[in-house]
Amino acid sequence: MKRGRSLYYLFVPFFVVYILFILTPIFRTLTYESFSYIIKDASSGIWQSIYYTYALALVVALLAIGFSIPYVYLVSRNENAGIKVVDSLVELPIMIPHTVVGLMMLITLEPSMPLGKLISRVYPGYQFLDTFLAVVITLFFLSSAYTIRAVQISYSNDVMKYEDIGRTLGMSPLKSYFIIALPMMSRAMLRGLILSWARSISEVGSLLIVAYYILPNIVNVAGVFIYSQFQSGNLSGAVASSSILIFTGFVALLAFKLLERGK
């Protein structure tokens, strides 16, 4: 009991430095500027650029989970050595630098490429640039390894068992699968889907290049409105608009665990 008791107290220092690491610019943040200019703030745009990015964010997020499970359960059931190569690179647009992303997305899908020529021939009036599409498709590929990775561990490290255990009671692997794997794997499904969520409303650098106003001369993600605020000079504006974003975010979030935790 002491032993662990010194442990406890040995790791407190750290705990206790790395939270107010987290909190401390966060906290100087929401204080740089009075309430009542953080209010005066809000009708700069940033709600409306806040809406979209977070809608999007979860449109992003519901495309991850849906790719995760077909994905997550060909990875864990398939021995295969190519497989599992290709399952090595889920991880690697995390690595990307942001704008390099933004650049890769461009040469693919603009439609003066040759990819986007032919989604051109079979959309007539195919656009990229600015639109809500560019804004999906870059932070799915930026985010959904979070989604994938937090449904795998979970599917790998226990639901298979039990769903295995299903199979040998007369399950068919189908059934098996939608009322054991699936109902187990929500909790791990809604984590992804928090990742994801909170990534992709953190992207701005790829975006900077394919979607700066995602309705044109309207309106910017929420990172990217942040960033014009500063490039213009007006810094009272940017952290204004910063704490709004990071207050909004912080509810979201605590709405998020409050569901996962009832899960």
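Everything numeric here is computed off the predicted structure, so don't read it as measured data. Whichever C-alpha set is largest while still superposing within 1.5 Å between the two forms counts as the rigid core. Numbering follows the first chain given and starts at 1. What changes on going to the form predicted together with the partner chain:
- Pro25: CA moves less than 2 Å between the two forms after rigid-core fitting.
- Once the rigid core is used as the reference frame, the Cα position of Ala255 differs between the two forms by less than 2 Å.
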Contents of the next structure:
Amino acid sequence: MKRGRSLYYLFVPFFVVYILFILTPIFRTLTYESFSYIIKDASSGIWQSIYYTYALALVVALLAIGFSIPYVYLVSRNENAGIKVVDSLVELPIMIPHTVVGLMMLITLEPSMPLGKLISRVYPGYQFLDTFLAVVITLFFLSSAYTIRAVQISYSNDVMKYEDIGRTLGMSPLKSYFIIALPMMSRAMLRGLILSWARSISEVGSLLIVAYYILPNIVNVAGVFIYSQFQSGNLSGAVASSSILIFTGFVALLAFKLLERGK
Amino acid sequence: MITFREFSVMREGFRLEIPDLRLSGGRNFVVGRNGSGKSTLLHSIAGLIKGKGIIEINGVNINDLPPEDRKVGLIPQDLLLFGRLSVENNLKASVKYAHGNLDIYREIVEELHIKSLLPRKASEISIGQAQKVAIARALISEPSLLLMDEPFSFQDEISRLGMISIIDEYSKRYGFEYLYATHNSRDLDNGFSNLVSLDSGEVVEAVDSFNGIQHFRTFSLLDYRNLISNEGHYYLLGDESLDFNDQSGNQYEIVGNDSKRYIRFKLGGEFFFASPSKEINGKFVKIDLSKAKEILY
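Mind pulling up the form predicted together with the partner chain next to the form predicted on its own we just looked at?
Below: every chain and molecule of the assembly, starting with the one above.
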């Protein structure tokens, strides 16, 4: 009995240290300011920022789901080597420093740049910098890979086989896909949604460049808002805003997890 | 009747080739080790992987048809029931969304005693029940050929043979042929019209009775006794090739229990087994390979 548990006792300290390592800064942030101060800070504009951040991140996550479904089908159903090479590029945005991503977006999509020029010819009055569009496109660039991989793992490892069985039962490719395969991917899609959403909320670097203030409402996304509080020497305010962000994020993740379990 | 001509298929670097094979009689079994190409064969007949060449079912080349137009059913090893759907919706999938037969549905639900399962989720029924549902689901889609990839291998002997008997009975009634992949020789106990032996992506041989088997690779899949490989030659041992005496030969041990007693001996560093019908006595067994029947690899 004792011998059988020796590995268990050996690993427990690592587990405890890791959990403490994760929880300590969170606990420190949540308790740094008094509750009444945090309530006071709530009127500083952080709520509005959080609202915009969560909503924009959700738009981005839904877009990512929308693109992941056809993408995953094509890549999983295709033996073409070219497509496999393209597929290996999906993670590229994850490894590019975020400020660089901001610059990349700027020099690609600003109306003064070639592609931007083309767009503004089709859509007169097209603006990029400091718009909701800039936030959504930049966050999509950064976070969609997480969604794609979550859906892809589910489809190519598991769901495809069932879809194939549907075909052997005489179902057309469309019917087999929409009736058998797609509903089976709902859990993976929800998981992809959470990953992309969470990733978008945590983004600051690229948005400092493309959308420090989002016009015309002049709001910052939460990360940028807190950064600007800190930059202006207001550490207490920045920390209070952070604790609100962390707490709401925790509640949102919990809600997602409950939804995922219900699926 | 299933016919292959100049057929080949590639999957993840593995190549299966069948230049010429004719299977008539309807009750077909394919044996082979893991990785011999059984699943690849079945999946390419079903159209789930694209092969080159010709596969004919009753004279019609199906190899250019998509899976849904082949009338080829498939029951894979993991059954792949649609777990989120009820058993009823699993069974009716082909009726609702393809050309499944509602009369067969009614008949089979009754006969296989799965009526009480109909409202239950397919993910919540037992393995034995799931196997029946998988058979029923495939049969309701009215295949002219039913492929099975060891779907009953997680069962006890009596249940597995029972399932195969169900397939046998329905194949006569509804007039479909079947091709059953296995590596358990017991699965052949109900009889077969063809036995195809696969190894490393090629057909070793296809026979219509046990007497027709000529290859060591096929024999060794079906039984381990009375087979010897020695210095690149392969033999089938009979009583005449075994001489029990007290003077010379190989040492042996009697192993097994009760009626299944046989001898075990070493030859060229490897263990072999023989089940002579004559009396086993003496200290040694002399193995005379010149009196054994040499077989092909």
